[in-house]
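As a starting point, one isolated chain is supplied in structure tokens, in the form predicted alone.
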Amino acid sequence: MKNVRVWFKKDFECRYISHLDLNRCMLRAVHKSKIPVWHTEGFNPHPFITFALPLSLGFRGERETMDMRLTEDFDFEEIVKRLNTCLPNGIRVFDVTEPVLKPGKIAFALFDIKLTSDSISPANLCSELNVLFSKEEILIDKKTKSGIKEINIKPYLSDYSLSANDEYVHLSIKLPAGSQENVNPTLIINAAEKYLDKEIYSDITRLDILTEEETPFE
């Protein structure tokens, strides 16, 4: 048997399907494509697939991963072709490789975020965000397994850039991700709404996932 890593993009209407629905969608695609994938044993066998780092609902994903195990050697380009034939337009497989790293090696994620508000121009919003991000402490409530916890997100604002054009504010940011620590970029947006007292709309794309050494996950 051979493990393979499927790389895909998630966009358009598919950004609004949950991770559970994405899992179902991929299982159907694998089944319809007739790729020789290993099935779980037991009363209800099904293709065994795993995702390295699930994507939040509403986010676009440029470099998402799914692992599966083949029962025989199979051409990687043929896997790409067959899966895309069975997937909706919002999910496109662009590569298949042999896994290099285990998902536990993921430590960071890169995000590209577009921010707008009906009550302020992009230039002024960008200026106010710069002032906010320069504060020594930025407190926001975060939902955890044990309940609501107030956290300081300032330490997570160590690697970002802000700019504005006529349409939106562009925020590029690297945040902790993975099993050890995971910071959702919506926390940053919620903090901005709280401190600036404005409703802010966001369009979030996860560009890549990185290791602790800040190299691309492979």
Contents of the next structure:
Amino acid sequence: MKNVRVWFKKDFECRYISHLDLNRCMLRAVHKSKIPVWHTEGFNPHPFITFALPLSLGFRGERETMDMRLTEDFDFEEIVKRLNTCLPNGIRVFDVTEPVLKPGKIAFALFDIKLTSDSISPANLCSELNVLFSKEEILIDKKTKSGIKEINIKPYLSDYSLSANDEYVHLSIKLPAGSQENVNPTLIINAAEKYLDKEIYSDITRLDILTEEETPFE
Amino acid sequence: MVTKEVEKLLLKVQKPGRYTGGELNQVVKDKEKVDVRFAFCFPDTYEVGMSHLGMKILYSQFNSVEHIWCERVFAPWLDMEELMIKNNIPLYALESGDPISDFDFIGFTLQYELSFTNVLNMLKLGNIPIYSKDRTELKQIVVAGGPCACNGEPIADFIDLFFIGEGEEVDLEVIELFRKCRSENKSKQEFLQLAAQIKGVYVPSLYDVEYNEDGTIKAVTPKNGAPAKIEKRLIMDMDNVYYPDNFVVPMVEIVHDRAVQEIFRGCIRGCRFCQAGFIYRPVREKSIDAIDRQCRALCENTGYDEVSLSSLSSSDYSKAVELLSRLNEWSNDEKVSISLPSLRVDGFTDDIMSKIKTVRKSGLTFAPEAGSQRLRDVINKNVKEDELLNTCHVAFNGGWNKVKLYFMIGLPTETMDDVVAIPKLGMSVVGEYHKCENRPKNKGVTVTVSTSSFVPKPFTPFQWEPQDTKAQLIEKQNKIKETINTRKITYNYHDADTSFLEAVFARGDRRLCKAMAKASEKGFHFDGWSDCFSLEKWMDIFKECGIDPTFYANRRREFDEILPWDHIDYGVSKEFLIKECKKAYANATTEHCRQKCNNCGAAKYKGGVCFEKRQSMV
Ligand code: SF4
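What would you give as the form predicted together with its partner chain, now that the form predicted alone is on the page?
Next comes the full complex, this chain leading.
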């Protein structure tokens, strides 16, 4: 038995499927690929797969990962090739490696966000966001298991850059991610919509997942 | 394909994955290089439509022709529809993202009557004029097929052409005719007149309907050379008819998320309420070899680990056990489970049980349809109470503890005694559980009794019957509730209002088109969903249009009345249906096709079960 880490991108139409759907999609692809993977036992055995860090519906993912367990030696290149023929085009596997770190080591995620609004130009939106982000406190309602809670997102705005071009505002930001603390970038967009009182469209890409030391998760 | 405009909406709606396309095995062609574009529309949500086998078959078949590109279109759910209207985004096809108004054909499959308003609504969302007469050019040809095409009269003013019967051959013939007509610069009218000459094509605009003073039909007269009778099309060679070796595999969860293998068409039984049991006659089976081959290819190409063997009554496949053994030769190794839906009570043998995995321990469902033996004889549902109890006994001893029983209320000749027999049968099943020595330990039994309201359908022996009124149905539901004396039985019943509207549409005539158009104007959609359905609003519309819906639903029709669908021929003769109806009144059953041929008329197709050797010929 050997654990392997499958690296993939999630984009295009596949952006719009939930984590649960992605899981089912992967299960079917692994089944179809006939790669020798370990199956769960029980009434309805299925390939055993786990994901390091779920990606929200609507986000693009540049460096997503899934672990599975091989029951016999199998060529990594062949895994990449086979999975790609069994997956929809929006999910592309680009590498298979031996896992180095445990998913618990994930501490941050890097996001690339494009923002637009029908009612304001990118340049103006950018300057309004700059003003907003420099406030002392930015409060926003967050849905939690125990109901709606008001939180301050200012502390998370420590590592970001904002710029604008003709088409959109470009926000690049690092946020806490993983099992300890996880901050979804939509919170920031919700806050912007609330404070600027505008409908904002966002196109969010998770570029990478990082460890506590800010090195790429491997 | 998701266009820029649609992209903006997707994160604002529930389950956006249903509006994107991009699934494994979807077919994308270069639109410049194809000749005919066909928008295959399912007038319900993605989850419902993607579960439908007929659509999968025709999608793959059309796309197997190089010059045809067939794409899928579903009805957007309420939230998406609202945003699309607000942002001026017309209804589009999933593969290309192009608006359906760009297409040569806009085809609907009509699986249930309550989807009629969605058909009109989808045309509206696609900026296509709903009336056939307002679409004058040879493009945007609106066609429809499926079981409800057997009486398409309530939507006859909107559909250019109906496909009667099975689509595999006739659909392509019509598409070819279209190509020819277009290359010869023919008009839409010329095309329709030529299409009407193809067997299995019904062009409603080529028929004039006159009415008597009492509202019944006086005559249906064909014009411009259209045939007086439209004969259904059907496939006789089931092994060689096109079957997809590949399905589009959805990414979001749908209703039936598995591979589906068709094993035969038609049903030998002839339950008198069941339209499918008559319009798909005769039974035609696929061979074990063909099923085995197709099934395996399908699993390999989709990655599904479950395949369901589909037909109207799967255990009636003549060699069911042999088939299952053959499939098991590879299915276990490939970790594929085989499921047999629509099992009959007497088909649930140990042998079959051991070969199928997915009759999960939770769900055991039976449809005795009627509570008393007398009424089961009336409807020709040959299920005996002791058979049912025996089957439950086997299942309980095998570890099951939940049973669902499905019944209908409002069946012809039904008395209160028959109604009371429904909960009584449920209680007998509960009693049977306690007689089982090996029943699951420390677990109680749950029996769910569900009743729906009988809807008389065209082409059945009950096509002349009145539907019970709402008051009668509610009285019967209450009677059942009162009779149940144990908490082990849960009683569910289907809303009588939807069944009423279904009954109106099912046996309606062309005068209903006016109401349909009004409903569409007012934005009616998703009548089959409780989120949207309102009988009250429909009653307002009927009133506005001067239509009495009870004329269609609750009136007893005479055997010699001209019915709105009499010019359509499904192979089963009217004489046979009358004979069956009279037998029902006499509580007399009819043998199934493998026991004895009762000369329904379908033998004229020269094949299938009509020509099988019968073991016990009398
Ligand atoms: S002709 Fe006879 S065997 Fe054939 S479908 Fe009709 S009743 Fe059945």
